[in-house]
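The data below hold one chain only, encoded as structure tokens and taken in the form predicted alone.
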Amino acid sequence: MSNVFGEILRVATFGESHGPAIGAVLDGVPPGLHLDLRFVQRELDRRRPGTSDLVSARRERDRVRVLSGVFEGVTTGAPICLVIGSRDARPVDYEPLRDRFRPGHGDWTWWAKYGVRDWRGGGRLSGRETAARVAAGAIAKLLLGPLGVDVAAQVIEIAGIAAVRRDAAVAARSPLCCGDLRAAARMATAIRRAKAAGDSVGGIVEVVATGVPPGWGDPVFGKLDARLGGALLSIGAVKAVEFGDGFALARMRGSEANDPLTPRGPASNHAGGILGGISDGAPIVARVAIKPTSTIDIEQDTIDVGGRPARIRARGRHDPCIAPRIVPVAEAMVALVLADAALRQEALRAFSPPVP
């Protein structure tokens, strides 16, 4: 089972939804770098359930100690251990499901492979491993700040309704993470109707990593743009990836789809800030569409651990629609991979001659 992630920089997550705690071991940060602690609980923050009607309904603080690898606010170069306890979960909520398998969930692949599984709330597949994530993406963004390297996201849509406005400050502020007040207004009452049927709806988050250099990223395998594709689709709830024009790309001409080059660098940014797997120095622009959260109080068709046909209704807390706290999780996931390139492109200058 694989739950490492990365190459210089190495994250590994670990615990489950109903245990009594979930966490972090980041390695391959440098020294020296002061851990703003409030900073990182600032990001698990804005990914925290039981803050409105429009998420779930779990009540957790979330509240991260670090335990190794950081002494005097600075880290040392060791491990960083980050953990994150549980204080609001209900295992009996599940109890009901203990033999049958949620559709749209992971649970039957689960057991597929493995033979075992925790039923409590999908257990290392719930989405509340992605506090992990979080507060360890955290910490790239403050490797990354000091190069001038920033990651944002919004969600762009929910429910089939688009932001015309793209405005960072403003998502900021908003509970559904939308930069667009007015389509923000109408994705809430799309959300609210849903979850008084029992159902759920799916979005799209947008994230834009600023500040990013040319150079970045390798060609061939390690396509920085292929990384990227990868750490997000990781998300559980992610079913597809773009970047810049994405898929409008394969309706343009190759006129319409180069980006012209200029001294100052490109003068459109087709390509989403990623030309042969490195970065140009355009904004790096992606977008992932997310499913309707799987848990849904409608009753459906699944079968049991004997696989005899049976009938499920999954009532629980959950999400009627999982892209606001996505953004958070999706910005780490970026965070993460171009600090892992960063300190992938130091070590190659560290070794290179110098350019004549």
Given for the second form:
Number of protein chains: 4
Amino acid sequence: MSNVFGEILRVATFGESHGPAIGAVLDGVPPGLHLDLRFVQRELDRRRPGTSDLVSARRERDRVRVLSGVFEGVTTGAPICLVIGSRDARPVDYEPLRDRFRPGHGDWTWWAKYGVRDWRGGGRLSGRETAARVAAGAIAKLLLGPLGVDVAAQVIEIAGIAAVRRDAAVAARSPLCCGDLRAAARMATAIRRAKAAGDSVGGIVEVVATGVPPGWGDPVFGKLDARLGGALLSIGAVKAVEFGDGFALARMRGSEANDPLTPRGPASNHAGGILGGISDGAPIVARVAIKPTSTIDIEQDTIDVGGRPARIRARGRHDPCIAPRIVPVAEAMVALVLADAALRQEALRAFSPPVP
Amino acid sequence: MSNVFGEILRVATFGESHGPAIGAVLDGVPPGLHLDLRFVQRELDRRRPGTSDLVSARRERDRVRVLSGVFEGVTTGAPICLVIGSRDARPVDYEPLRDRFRPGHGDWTWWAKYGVRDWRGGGRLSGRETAARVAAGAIAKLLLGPLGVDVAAQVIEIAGIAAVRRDAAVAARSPLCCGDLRAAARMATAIRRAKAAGDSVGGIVEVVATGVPPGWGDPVFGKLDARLGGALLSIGAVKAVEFGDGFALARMRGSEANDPLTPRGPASNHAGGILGGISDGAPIVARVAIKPTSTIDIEQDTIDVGGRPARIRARGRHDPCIAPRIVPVAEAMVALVLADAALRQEALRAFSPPVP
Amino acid sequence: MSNVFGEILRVATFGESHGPAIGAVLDGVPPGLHLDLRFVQRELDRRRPGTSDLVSARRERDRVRVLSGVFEGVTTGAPICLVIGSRDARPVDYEPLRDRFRPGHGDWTWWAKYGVRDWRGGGRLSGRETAARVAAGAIAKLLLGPLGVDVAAQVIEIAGIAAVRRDAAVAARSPLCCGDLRAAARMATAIRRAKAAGDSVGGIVEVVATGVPPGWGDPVFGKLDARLGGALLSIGAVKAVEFGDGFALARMRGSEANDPLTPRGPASNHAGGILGGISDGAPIVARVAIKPTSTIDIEQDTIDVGGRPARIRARGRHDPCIAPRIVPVAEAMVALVLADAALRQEALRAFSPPVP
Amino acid sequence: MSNVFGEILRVATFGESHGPAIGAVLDGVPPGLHLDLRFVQRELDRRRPGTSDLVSARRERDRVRVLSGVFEGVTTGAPICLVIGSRDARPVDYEPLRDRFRPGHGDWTWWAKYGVRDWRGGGRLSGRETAARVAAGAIAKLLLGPLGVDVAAQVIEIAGIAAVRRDAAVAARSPLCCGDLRAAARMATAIRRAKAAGDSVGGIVEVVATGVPPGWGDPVFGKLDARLGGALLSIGAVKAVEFGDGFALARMRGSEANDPLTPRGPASNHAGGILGGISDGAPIVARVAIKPTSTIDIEQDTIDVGGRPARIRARGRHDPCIAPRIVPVAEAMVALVLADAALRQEALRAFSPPVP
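Moving on from the form predicted alone, kindly provide the form predicted in complex with another copy of the chain as a structure.
What follows is the entire complex, opening with the chain shown before.
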């Protein structure tokens, strides 16, 4: 159940960092959708490593291949299997990690849970797993597009340096996926400095979904923010999520926090586009905190597979800051949740009285 | 799907604010558990309204009744239905809300979604719904107890006033569920002041689960923090959640954020007890931001059911600050997620090689 | 998971034979449906015991009460809790069964599974559990009605006596739910004869759903016949199910078995209205085999709770033939599966190209 | 949801008849299992076409490849992706079926449902889809083996010719998977005769699972027979299923049908190893009816994609009788259901009082 996501649009992912391939099977994609494979590939290219000195040096072409569910370029209603082969697997880099666990990483908890592990590059816990999410999320975006829904994320803080501007066009061209050129320059410096010290830094990513009509999401356990929050927290390294004004709402009064309603929708957006777990027509705004990469080139205390004290220092090809590479992944998870919510809502609508 | 929660331990809840009853059906509770009904009742009493001038004046005895699944005081493996009757329903209080929507409340989004609504006290969107969660969570706590797992929450901030101490014994006796007497006194003043102004305030609740062994939770989509986060965000008024150092991790370096591993477990707890989505043996620590109650006694802009501009001012019996009453609800949701994770882990263990 | 059924329309049932109440929670019922409670009650009356000498003498009024999800007679989108109180519980009748297991009954397997049991009247394994299914199924029928779908079952065989005619109007008035008056008379004689001998007989029930449009159901694991078959086999005492010509198809040639297609739909109906797991527009026809009631007034070999050999003879108020009382239950399960399929199909349709 | 199966052990399958590959992703396989790939391959070889003149002439090597979830030959707890490439795809054979639907086949209902179809060899509705089930089922068998559970099926009837003997060793070597050599010879003749006439025949397959301990399966909706029945009915061409004496039970008296209980388990097995939906320790016995292959070389009435009357005659490489090839598929589905039930039961057991 751990590797299957969604209710009506259901995604199963698979694959380890240094296995032959990773991929996803999407069940529940409506038929008749033109599957624009170039778009899927472009989305994958956005999270690919090896593109600048600010991210991991691992080089993967991340070519996606469709094994099923598409006929003459169009989805048929059958499950879609997407596979991405791995090329630049260098498990030898990880030999030193074979019998010791990286602090701050899932290495040890996986071992505690399963008693067996693929130690090569984190195995299933590797960030490489997210390529399958991005491929699946691209299909969700293709579903959402005709509904007028757009999902876009950007880095808004790295190493404590906050972006002031949030220019989407700037973010799209920025290696740090940041919409503020000036802040991005300072962030780059901070990342390089941390990298030089063998260390890493964290950041904050903001995702905004526009065009979601009122009425998506469900009350009680299926609240849209609950589902989005769970989806975003399922991304490795994400340790916090907030909607709208988030933690700042805890310090407001009701009279400040409430978004007045107008015939054209909410007049402000403290709530981040969701009230009572249901979209209110305003943009959906979520922010996630990303911890600094746990794999660092600094010696730390740890234990080995025998439970004995040990020291560890990792020299692999790691991202000194994972935040920019989480941007497309966060978009993918939000798109998957929204597409699922859209399909659920359509199921209701067919039987319901017209909303006034 | 919206009102069913969990995978192996599955809870379905039902009931509206001013309907005849609310309740929960728990499926998957293992047999042979002594169902201590007094404990369940005590948990319900903790979230009951009408207990001080700081919370809603609605008076409900919230007596829980067991309709099934228990025989001679012991669970049988059959589903357990818990029902809590409503007595002090005063729908007349809500007449003014019949055709207008409260800003900041789910009133309007429910209407936009369903086109039909029970306008009495928020219907299904009322905080009263959480009584069913607390009753179900009490049973989860009874399951977790013998495993040595304890779940306890407290208010750590209200109206911007932060608790310095976190004394559980103090919190247990505090009407504000706050473990810092001095801070609690200031919080009470802030609440009364907001109430006098017809306004409301928000706060922060921290939940800590101790005794969770390493190995609970699942990788990828079923991460323990993803499930806990989704569960906590499904509570009305919760708009943000963070684990361990949460948003502060975004500003740390890896060398600070990583918890060194020792033969006795993690030496620090920046991660909040979860790594790679799997518990690491340290206490699980989550914090949630609670927005100020949206129903306030101040006139606000809104729309009516015809979509026309209107003004609204709510005079019902509302909590000027909902944070203290969320304390047992947050505990309940965490207990439900953990009990489910425990059952999942046991299913794996029976087939697995012994962990060294 | 055992007591929750369905995907989009999800039903959780609860209750034991001699507990205070049984009931169901339905999640996913679309809003705006007029909930005709008299219809639900009439459906329950159809399966009520104590109505003739051919069924159990237990007398239950089986009054259904709605605890949630309905406002001013209309569904709101919130979960609907239906509760049916028990009155004529006479657990004392079952005292002799307290420490011995009835052969052919789930008494022993429940004990083997759970190690705890409510021995009063079979507890959760009692046929009384099906009242909750019938109540839930009635709501599914209310959903299907406006779509032109009708679900009707009748007894077509008891004690080896087969009905020749299948007159629905006759069946509706027959205490044996049989559409062939002449056969019904012979069935009644066979039942009385078995009863006089302390024994019981089995039978066959046929369910027909008319008006299902082509396109309901899903390929592969979610085939409509797989879902219907699983649903029907979940009814106690049902040990076999067949669709269309069923087992007889195994003896046909393809040229006989294939239903020719015409512009107005299939020209015959060997397939029972389902091809490739998807409805083909012809009536859906399913038959279930019902074993003779296991509780009989004849001494049999068994074991006691200590695993020691014992003898048992049950004198409670049992149905000498359960087939007629399964008629409304089979309809309910088929209606629940079809309503769920209808909702799933609508979710797809909203995104799909128009079918030529 | 249509292509995902199981609860704790969850399988997602994908792939079309003439696409590049078919496969399965298994989530929830416990770690530490030696994945004997040669065994998986042998199971696949059992359902492979092209092995005799009695089955389809299509030649596929059906080589299975593991893309994930296994490290150094052992499962890690990560999802296992199995892929089987297709070689002998000859879509050109199906050109005549491009715009006309085969009677008795899902061709038309898929079209009615989705409005888009992969017409090459039935696309997703092809029997080739079952290779993924067999591969997944092989892993379920590897899980069940150490628990002492064995699942074996054989053909017991073809074209109305019933096997008298059920010798498993004979069945294993028989091209018709039949345990009665003499009957098998007559069946072969009947198949060849039908084939010569361009026609097809049906049959009956019996699956027996031995070694299942008492206590697997769940009451109410999750009955073991409900789950097994649903799983078996999800196999294309299966139109009926019965457990134990099945339809014959409808003609027995309770005193005949009840299996007396002894300290060593049930003394007979009319119930087919399941009582009240829970295994009773006796062998689980299920039989499925398989309709004659719908694709025949005889002209039939049908419609074209424009809904106009047409004639069709199929000349592809079809099985004149699909029953023998369903043998490993039926075993796979039973093994998947049982492995899932085993995992569910273990989850309960860890928390339950010891069963006496």
